[in-house]
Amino acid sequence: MANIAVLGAQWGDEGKGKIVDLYGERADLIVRYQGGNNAGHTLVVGGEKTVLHLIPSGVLHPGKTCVIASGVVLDPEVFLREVEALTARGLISESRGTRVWVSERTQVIMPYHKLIDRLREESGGKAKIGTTVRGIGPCYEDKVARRGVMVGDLMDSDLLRDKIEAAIREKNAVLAALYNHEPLVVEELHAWALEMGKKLKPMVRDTRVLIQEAIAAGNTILFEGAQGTLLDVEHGTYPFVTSSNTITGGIFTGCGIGPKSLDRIIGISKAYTTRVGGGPFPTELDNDLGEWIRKQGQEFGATTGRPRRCGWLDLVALKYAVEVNGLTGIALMKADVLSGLEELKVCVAYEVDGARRNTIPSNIRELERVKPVYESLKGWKTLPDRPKTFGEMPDAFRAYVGYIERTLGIPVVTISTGPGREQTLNR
């Protein structure tokens, strides 16, 4: 298997996780490169439910290595309640051959930093973003202001002490003027970072290194995307966005590597579209279908438990997706959600103050003021519970795939029809 790239291609909770899984089987090394624990990745193994944060879904599959790459902001107390509840279940042991690696150079959330983001988020109003208030943004702004604290500097005290009194001077300054807040203190900060640092110590070292070393064996790596394309800071739907940059980019910065590095890249898209928080939904069903959608989907985020806001399948904007991540191929998820509909429609183009628009505007007023262009297609009754061949799908289920791949030029490589490995079909 080629390197391969598995990312969100709509507002994430697209079922990214179990691709990573099914890939992640024949993957010696499985590379988390952006987020942080504001994702959650639910899979489902022998009827076993498993939710992960920030470790790597490969992490199910035995002799796998790994890795949290310098892209990704991490939480210590999740990550390593995280390898806490996967070493207690045997999955990372090394008679199992498992292991789980954290670049030293990873951004750390500090505590002052869920604190920020859960005080704005409450003061918001209708400026609210609808963040996960897991500290994501404030951590990833200290990190572009130089302020950050990372992994490996949990382990020099000195240095980390330095680092923990240059940030919360500004911090307690923000805090008292706008939020009427009680002052940090450094010794707790401080106090608590290193015992983080000692227990994290062990799984530390240079990834990029251990990267680029597979690369050169020729070894087999699956890079894993958290939340999705319309989320990217850069190139989303601004400012109703995460604070990394999801797509192929992020790769790059966020691993140390090239662009040569990468062979396919498959984006994830349920057979419809949903969306979690705030911002414009050009194709949102905010209505009893909508609703019908969201129980036979059980559209429920895995990390916030917050309803998602679902809607027809977005083709404009799932072709921005191909374009900005140069993106392979297609894994099309949840297909069987929309079984039993006698007619689906698709976005095939936007219309906005009366002019027809193919791509998504770059002004937010704009986006909320898109009103969607549908084509109608024919729905299907049922779809195999454990598909073998694309032959056997129902003739609307295969027109409504061959017509996705038409828009976007490229291929449906494989197809979800249940949360199981085995309701698979890879083409």
Second form
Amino acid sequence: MANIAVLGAQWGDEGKGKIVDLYGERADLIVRYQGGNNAGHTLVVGGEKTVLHLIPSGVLHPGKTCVIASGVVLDPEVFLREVEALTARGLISESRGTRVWVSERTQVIMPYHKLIDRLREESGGKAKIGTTVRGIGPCYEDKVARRGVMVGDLMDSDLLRDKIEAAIREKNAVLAALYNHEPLVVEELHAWALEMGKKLKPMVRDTRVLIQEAIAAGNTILFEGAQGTLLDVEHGTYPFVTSSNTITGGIFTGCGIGPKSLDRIIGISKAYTTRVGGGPFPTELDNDLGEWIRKQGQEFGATTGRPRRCGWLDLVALKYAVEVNGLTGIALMKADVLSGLEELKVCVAYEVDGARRNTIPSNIRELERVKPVYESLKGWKTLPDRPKTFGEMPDAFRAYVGYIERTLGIPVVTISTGPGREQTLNR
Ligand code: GDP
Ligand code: IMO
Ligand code: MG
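Can you return the structure of this protein in the form predicted together with ligand IMO rather than the form predicted on its own?
Following is the full complex, with the preceding chain placed first.
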């Protein structure tokens, strides 16, 4: 198998966990390269549900090496808890051949990152993004501001103290002035960070070298994206985005490898669209139908439990995802959720201030004014639960898939008809 990237082609929660678990069976290494525990990736195997926030979704298969590369932001406590829970279930063990590695360059989500994320969100107003409040944004801010703490720093007491001191100087001023919050104490943070370093140490290494060696040895690597294309900090619906590069480019910076190491790039998309948190969503159905989709699809956040906003499939956004990621194929998820609807709509263009356009406006106010131009397609009554061939799918469903493929110019390579591993058709 070639090296594959699996990433979100919409606003996140497309079903990446399920597909990484599925494709992961044939991979040697599974790598998370950006984001943090803002992600919630759901896997359903043998009827049992597992939600992973940091550990790559290949971990349920034996014999896998799971890597958290340098582009990720790591909450040590969440990570250690996840390792512990999977170890208790016997899923991470030496006898299964499972290894979990964290890059020494991975940025650490410090307690003050979570605090600032929360205080900002609570202060409300126009600045509210509807984040997952996991400290993701403030941690990436410190990384780019060159005052972040890397996982490797947690094992160097002097360096660590200096970094924390430097990092909290401005923070204490802001905390006092804007939030009337007591100052952070270097000693407390230092002791906490050293403790985390001690616990993480056996799992820390230079993962760039590990990945490079795997490439040289011809091993198969699966890159697991988090969030989705429209949440990319540069190419998403800015400022209602996350703080990392969620697109294909994030793999190269987040792992330290070149683009030639990637053979296939699979964009995950639902047969409709969802979004959780604030920000424009052109095809949103803020009505009974949207509510119906939410119920059918059980569209509630895997990380925060918030109800997800639901709407029709947005082919303008999806075509954009094909371009910015260089997608080679689509995995179409949750097709079963739309079963029973007589008519389906897909958005084929945007209308802004009377003008038609086929790409995403960069101006957030313009994006808020977008009116979707729809094409109507026929719905289907039911789908086979465990389809074996595309031919056995209802005509209307095959027409829906055909329409998507013609519009995007790439094939739908995987179709998912339920949360379980076996409810999948690979074409
Ligand atoms: P991720 O963040 O992209 O991994 O996606 P989430 O796990 O947050 O959300 C996807 C949800 O849809 C999970 O609850 C999955 O179990 C579920 N799911 C995945 N594929 C399908 C499908 O084809 N049909 C249905 N009904 N549910 C699915
Ligand atoms: P997975 O990997 C859906 C959204 C948040 C918010 C915005 C910024 O499960 O698809 P952040 O906490 O990252 O600063 O929040 O991004 N968001 C997600 N939405 N799926 C996710 O991850 C998300 N991770 C962040 O709701 O709107
Ligand atoms: Mg999710």
